[in-house]
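This document starts with one chain, in the form predicted alone, laid out as structure tokens.
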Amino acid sequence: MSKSIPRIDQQVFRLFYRELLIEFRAKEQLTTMVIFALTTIIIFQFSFEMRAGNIKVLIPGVLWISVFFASMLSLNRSFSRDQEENTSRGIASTPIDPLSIYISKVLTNTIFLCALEVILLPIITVLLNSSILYINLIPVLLVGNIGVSATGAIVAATLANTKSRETLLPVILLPLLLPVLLGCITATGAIIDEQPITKYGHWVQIVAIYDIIFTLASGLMFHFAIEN
């Protein structure tokens, strides 16, 4: 009697657990992301100090630029590792739903970005001498992380077999993520300036709608990406 195919939630959990277990053993993706983001922030910090400008105004841009480029490292490494170890072919030969693979990649990258921001926010507060530890910032970070991860997963999977994937990923992904980055940067700036939610709430809604639409569309098309 053949074993039944696991439900999609069970498949997602197993793949998600596998990704976290690999990272826990290697400590590669998150460590690289943190080092890269810290280097970016330190460079910006020295540049701002030399010009003696209003650093507070530039914090939202510094934060989200660091998150964007750090996520490129995570996404590239996640899919290139599967290609190098022929894991993607093995998974493709099993009755695992491609949607499960997509969701697990999105969840993993979102968790990594959240962990990165937990480390970065206190450091930015110290280096740039301006507190950004606001409770109101949590929804902005969540919708931004999901948007970057959901969009990045489908693009990274499509480019996984190309030789210049590291170069092409940010070039293709940045235009797609402009609504997310602009919305998150604007909302983050409003929160730092202690403006009421009526001033930035619509930006969070726009990014959340983008997340929903792009996640659904990418989930439906993901099987085409991994078949390339």
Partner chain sequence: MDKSSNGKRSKAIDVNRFTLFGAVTFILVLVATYMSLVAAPLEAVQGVHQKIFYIHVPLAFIAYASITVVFIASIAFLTTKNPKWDRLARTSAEIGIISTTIVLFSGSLWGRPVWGAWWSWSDARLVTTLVMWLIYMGYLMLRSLGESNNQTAKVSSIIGILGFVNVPITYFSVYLWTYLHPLPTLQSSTERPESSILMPFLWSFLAYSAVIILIGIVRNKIEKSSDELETIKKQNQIR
Contents of the next structure:
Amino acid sequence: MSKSIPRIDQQVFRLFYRELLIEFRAKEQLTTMVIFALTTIIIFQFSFEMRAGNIKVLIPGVLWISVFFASMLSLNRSFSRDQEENTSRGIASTPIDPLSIYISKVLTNTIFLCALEVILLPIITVLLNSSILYINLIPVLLVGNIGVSATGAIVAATLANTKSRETLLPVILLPLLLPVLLGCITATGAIIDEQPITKYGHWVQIVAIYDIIFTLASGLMFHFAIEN
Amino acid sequence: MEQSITDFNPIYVYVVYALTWLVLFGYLYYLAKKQKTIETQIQDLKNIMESTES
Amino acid sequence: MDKSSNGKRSKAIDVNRFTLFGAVTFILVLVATYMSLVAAPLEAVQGVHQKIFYIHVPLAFIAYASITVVFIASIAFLTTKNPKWDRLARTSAEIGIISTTIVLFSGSLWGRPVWGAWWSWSDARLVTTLVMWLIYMGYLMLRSLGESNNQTAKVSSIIGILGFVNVPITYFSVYLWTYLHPLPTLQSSTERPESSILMPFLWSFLAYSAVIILIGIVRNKIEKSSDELETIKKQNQIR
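Next up, the form predicted in complex with the partner chain, please; the one we just looked at was the form predicted alone.
So here's everything in the complex, that chain up top.
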């Protein structure tokens, strides 16, 4: 180990690598997320098929709600694992910048969500019999994933030290993420209806603005969230 | 949805005012009571302390 | 911790001041109610229902002001770690919830006769206020479920800041969403108020602000006393 403190991008990379390594070994978060999202879709299918004749109109909502809740599982696990195994204390005792912990957590969760969607979209296409594999969907998914992860990471980190984290995480996160869900669901709907980019481009921008604001605000405050 | 704008039944206004006062003053009352309980507790503890000290 | 016992005399003065303030508040509420229900003229379009305005709008101001205070106090707490800021944030959050609750039901009871609907998802203000209510309920749940220590204070400060930042974005996105999905309703018919409406409004604003300040004072007292109680208990190891 070198004596000098690594640059922030190196810190982020190492922490990110650590997260991926844990996931690669345990195969815990991603598996849970996929299975959970799948279950959600099946439940939605059964609960809406009878009344809403065309399930296609519900797909954007179904997709983003399952992504939201799956991400909740993953974030909860990610931070409580660090808490239980005292990793967070270990990391805190190193000269690592809290900002790089935040960035690595957001990055990891974003990657997990992207992976989840790569698996989920074909499954939705098959199970709900309607193709949603549009190339235009990629930016929407990306800004949405970043938004969910950016806010989710800081809220999960702050709640990780409290007793009631499992119950409170969705309660606090859902209203905070409303702009993201609103924007992404609307944009996804427009894309599925094969509308031109002028009909949904501003939604991608709004969610991107949300991402920037919340990443900055959370980045500025993250050291408060993990200090003890 | 068939309610016309000219329907000037003031019941809604009364309900709003009544509920507002109920919420505000009810909460105030609740707080005042809570404050009193805590004050009594503090006083009790102080009394106990004094009696044990002497 | 502030100087806990200033003797009986200051406490008596405190009580007197408090009673005076309470009495003035009560009179103000009566005046405001008289001004808005009796003295103010009936509005041409909405008739008597417009009088809900005198409750709804002042409390909406108060609600938004209190979450601003939560925001500022949370930042101040995180930077200074002085528990007095945390107390202020908590008190304002509770006031925010109380006033937002009143705003929500008075808005709903205003919408029913005037718009013909209890609720409209196409009104950005309505939806934003509801989202705000949800966030600060979460905030208060967090506070009440956690132990009262520095950790909880820090955690809730962060949520308080994020919740405030979220409000304009939510407003804007709901506004845009409505703009693109014109639902078959209703623009609010509150236009620029005339002076006959403005004066009762100012009275109401004053009166309900006084009530809210009263609540704030009592709330702050409770915080102080319970801190004192904690200290006494800790000093004597009483469980």
